[in-house]
Amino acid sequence: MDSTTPPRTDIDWASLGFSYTPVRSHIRYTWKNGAWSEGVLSGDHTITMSIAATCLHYGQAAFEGLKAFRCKDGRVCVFRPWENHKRMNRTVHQLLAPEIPEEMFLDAVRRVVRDNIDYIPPYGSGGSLYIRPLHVGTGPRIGVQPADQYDFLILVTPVGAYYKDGLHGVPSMIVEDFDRAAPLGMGQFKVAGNYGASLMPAKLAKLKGFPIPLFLDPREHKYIDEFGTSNFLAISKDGRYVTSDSASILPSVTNMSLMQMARDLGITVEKRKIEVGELADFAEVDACGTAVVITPISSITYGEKVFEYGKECGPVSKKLYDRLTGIQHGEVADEHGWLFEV
């Protein structure tokens, strides 16, 4: 298949949500005896590994998330895969697992996207092809130590527009009884265990009517860290872009991109520690990440205090959202060279 292959006609693109749909194939590489294999496209949507695999016992599991889009001019492009490659290598280095050459990572993305290109939603649908690279220790170990074999896989699946009827705000609450990561732990790396730690506080927050939990820094519980699955950003009442700087949060490619969009628009960007009391100084607050780009936050509850930000996406946040998604879909000039054409 090539980039001109049209979308499938047997999928109701308008009804797609953010969930897993089996496609034609995934791609899989194996590292053994100091080298990576050539990579194989497979139509089997299961994997087999030892029951003593280190990813199951000792947390040697890293992953990434990025997207491919059908652009206005007919091209199919992936958004900033180089940054996901760098972030994955930072993570696997910390896990004492073998790093992935950039050329191999990009070729894997290209091969699996092209093989499933008819599963990419049509331009104008708001959908995209979600790309999930996965790096896991598959060699068997009973003692706590790195594996002697690893698998690098990339699965893809079509996803629809996260917001079917516009960017509407959702309430959040600050979680006080849980930490997402340890002060000097793995919070800045995209390891599976970080998300396991967020499941219980996220469930408890939802039971109280808050879809998104917000975590404080794990050392002092004094500063804003990040939301359960997304970075924190805010627009101050005097128009500055403010986002958290912490060693225990994941550096977001989306947040990095939005910060550049803000600078392009002449907005002052501040990446720094944010005290909880500053929540009263913000006009707009958002969660940002690959899945949604921006999730407007209508309010943040902290104990008895409630900080209100409005039920719709704020004007500055909407401008940043439109500009970034415009680049992704080829509607706005890609001045920074962020699109990787497949």
Ligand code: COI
Given for the second form:
Amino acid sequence: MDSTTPPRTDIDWASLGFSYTPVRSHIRYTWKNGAWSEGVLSGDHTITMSIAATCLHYGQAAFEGLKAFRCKDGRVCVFRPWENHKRMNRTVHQLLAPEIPEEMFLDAVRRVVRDNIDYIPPYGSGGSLYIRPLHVGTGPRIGVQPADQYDFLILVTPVGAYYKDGLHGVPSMIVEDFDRAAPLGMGQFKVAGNYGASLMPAKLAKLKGFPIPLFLDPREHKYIDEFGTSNFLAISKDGRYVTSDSASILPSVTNMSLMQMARDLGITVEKRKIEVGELADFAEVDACGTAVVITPISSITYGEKVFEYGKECGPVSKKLYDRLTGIQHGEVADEHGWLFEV
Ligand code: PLP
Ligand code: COI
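Starting from the form predicted alone shown above, please give the structure in the form predicted together with the named molecule.
Entire complex below, previous chain first.
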């Protein structure tokens, strides 16, 4: 199969949300005795491992998220996989797990996307193929220590919008009773445990009517950190792009790309600590990330206070959204070389 293979006809592309659809194959590499195996494509939707695997007991699980798109000219391209590779290596380094050579990571992405190319939503549908690299300790240990075996897997699955309202604003609330990460902890790494920590605060916020929880810095609870699954960005009333600088947030590839695009458009970019009180100074607020793309935030509730940003996507955010998705679909020139053709 190659990029001329058309999308399947047995999937209703228009109704895809951000959910798991089984596809043809995943790819798996095993690290043992200091070396990675060749990658094997498998049609099995389950994996087996030791009951004492360290990913099950001791949090030795790193993951990534990126997307493949069908472009206007028929190519299939993945957005900035080099950055996900670097971030995954930073995460596994922190977990004392073996790093992955860049060529192996890119080859794995290429092979698994190609093998499932008919699962990539059609150009113009708004959907994409979500790519989820996973790096887990699979060797058995009962003491807390690194494993002697790891598996690197990539699953792919077609997805639509993370929040069903698309570019309509979603209300957020600041979480006051929980932190998603510790001040000197793992917030800047993409480890599975961070998402376990976010489940309860996310559920409590959702029950109050807020689908996106916003976390504060865990040391002082004074500055904006990030949303549960995405970075925080704001456009100030005088048109600056403002985003959080914090050691406990994930360095987002989407945010990094948006900052570059904002600079390209002549917008001043400020990556710095943002005090909660500054929420009153912003004209537009968005969540940004691979899954959420740019999701406008309609309001942020903080105790008794409510900061309002409007129900629709603001003009600067919309411009950035159009440019980002335009590059991803080959409609806008890829001047920074962000697309990886498979
Ligand atoms: N912050 C968190 C906690 C995330 O899980 C994600 C998603 O990966 C992001 C930010 C956005 O990062 P990226 O743009 O690389 O997807
Ligand atoms: C992503 O945006 O790729 C993520 O990993 C966020 C989330 C779905 C956990």
